[in-house]
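As a starting point, one isolated chain is supplied in structure tokens, in the form predicted on its own.
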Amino acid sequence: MDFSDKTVAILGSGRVGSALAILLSRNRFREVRAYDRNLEKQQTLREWPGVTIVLSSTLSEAVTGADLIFLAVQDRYISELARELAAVSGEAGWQGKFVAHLSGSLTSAVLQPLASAGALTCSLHPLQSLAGVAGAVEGLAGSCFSFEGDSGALAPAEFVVSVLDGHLVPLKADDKVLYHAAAVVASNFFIVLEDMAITLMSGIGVDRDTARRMLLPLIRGSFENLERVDPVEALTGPIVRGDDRTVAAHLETLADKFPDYLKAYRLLAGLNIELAGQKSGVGYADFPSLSGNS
């Protein structure tokens, strides 16, 4: 089903909302509108080359006559904005309109005031780490999007994701929190781990920028392995080899130089053993160094 003859309204001009407005404008919808209470945020859209985006001056102006409406605001504002939208005068008309928020953790239930007014509501979350508008424009296209909500909202959501060259994955409402936890582990915790590695490099006198550049090829190699095979097969390193002597040496030097990281190393090593066991048959008994409390 083709929805390109529809008018799109995007409420919120942060990096995700701005990137969505830019990308959808490139795909020749009848009209793409954007609104943000902070008018300075819209300057990026005003200056972005090669797109035509109507910058609305009021919330009512943005949604009146719009067919596909996206709430691209922070999670804590979605419920309030939904209530405000539901109170917009009848000329906006919510019956049959598609309304989506872009939160990874919240379900479509937060849009209940609009659903009660007749809108087809859903959550449509891009599973992507987006830094800055330019990065979001590049990263949003081709991403996976989770969908949860009214079955009537599925077709418009599928069309929007298709024009972004993305992939849509339906979820149940009860699965949203665990889905978001997985996303946090994959994205946020990964960054924390790399910061830990960079900090450990400082222990041998390598500055942070040099350490980051040193580690990036290793990180990319691990990503490329993960693209090709399951994590069990992608795993490398001393634990999958059953090399307790190396692990013991790690623990000893961490205790001496970075004791605050010992707990994290032990926890991650334990998870590593459980995964490595599926590949090489190693177990906790092969790592007596991890049985102590140091």
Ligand SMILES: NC(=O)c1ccc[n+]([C@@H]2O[C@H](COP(=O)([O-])OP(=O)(O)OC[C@H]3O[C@@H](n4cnc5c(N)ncnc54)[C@H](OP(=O)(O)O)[C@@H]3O)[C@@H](O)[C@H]2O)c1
Given for the second form:
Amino acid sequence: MDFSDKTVAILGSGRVGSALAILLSRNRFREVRAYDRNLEKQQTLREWPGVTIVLSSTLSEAVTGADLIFLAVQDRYISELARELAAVSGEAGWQGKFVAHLSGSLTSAVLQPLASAGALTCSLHPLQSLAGVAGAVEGLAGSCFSFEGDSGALAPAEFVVSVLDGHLVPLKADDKVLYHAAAVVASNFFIVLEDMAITLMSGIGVDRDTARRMLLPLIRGSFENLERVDPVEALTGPIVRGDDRTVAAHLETLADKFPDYLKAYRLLAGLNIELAGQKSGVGYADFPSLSGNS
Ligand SMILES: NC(=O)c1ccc[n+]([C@@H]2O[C@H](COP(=O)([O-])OP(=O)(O)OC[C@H]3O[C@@H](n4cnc5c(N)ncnc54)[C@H](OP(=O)(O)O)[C@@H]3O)[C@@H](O)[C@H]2O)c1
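Hand over the structure of the form predicted in complex with the named molecule; the form predicted on its own is what we had up.
All chains and molecules follow, beginning with the one already shown.
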């Protein structure tokens, strides 16, 4: 189905809202509007080259007559904004309007006041880490978007995702927490792990920036392996080789220089053994050093 004759309103002009406004305005829609409670936040959109975005100065102005409405505000403000919107009557009320929020952890239930007013509500979450508007403009294109909500919202969501060059994945509301936990592990915990690696590397006397640059090609290599094959095949290193002497040396130096990391290392080594077992047959018995207390 084609929704290009529709008017889009994006509420919240932060990282994701601004990027969405830029990308959708480059494509086919009758009009793309942006609104933020802090009008200074619209400056980036005002200055962005080659796009036509209508900058609304009130919430009511943004949503009146809009067909597709995105709540691109922080998760903690979504339910409050949904209640506020339900009180904004607009020209034709909320009957049949598409309303989406972009949160990974919340379901569409948080939009209940709008659903009760007749809107087709959903959560449409870009599975991506978006640190700034420019990064988000690049990052959104090609990302996966999870969809959960009213079945009547699916066709407009599919159209928007196709305009963004993304891939839509339908989810059940009950699966959303586990889905979000997976996203946190893949993105946030990955950064936490790399921070741990940078800290350990800085223990050899290089500054953190140098350590980060030293590690980046290795990270990229692992990432590229994972693009080609599944984690079992991508796995390399001392544990998959059954090399307990190296693991024992790591534990010894960590105990000496970074004792706070010992617990994390042991935990990750355990997960590593379980994964490596599928590739080389190693097991816990091959790593006596990990059964000690160091
Ligand atoms: N960033 C990511 O990596 C990422 C990835 C996937 C999904 N998401 C989701 O995308 C949504 C937006 O996240 P974001 O990172 O773009 O947040 P953000 O950069 O903090 O931007 C949110 C904007 O909304 C404004 N706002 C808050 N309440 C408002 C209201 N009632 N009316 C109008 N504007 C309001 C905020 O203003 P104030 O600054 O005054 O509060 C801020 O300018 C969230 O649901 C988030 O979970 C984010």
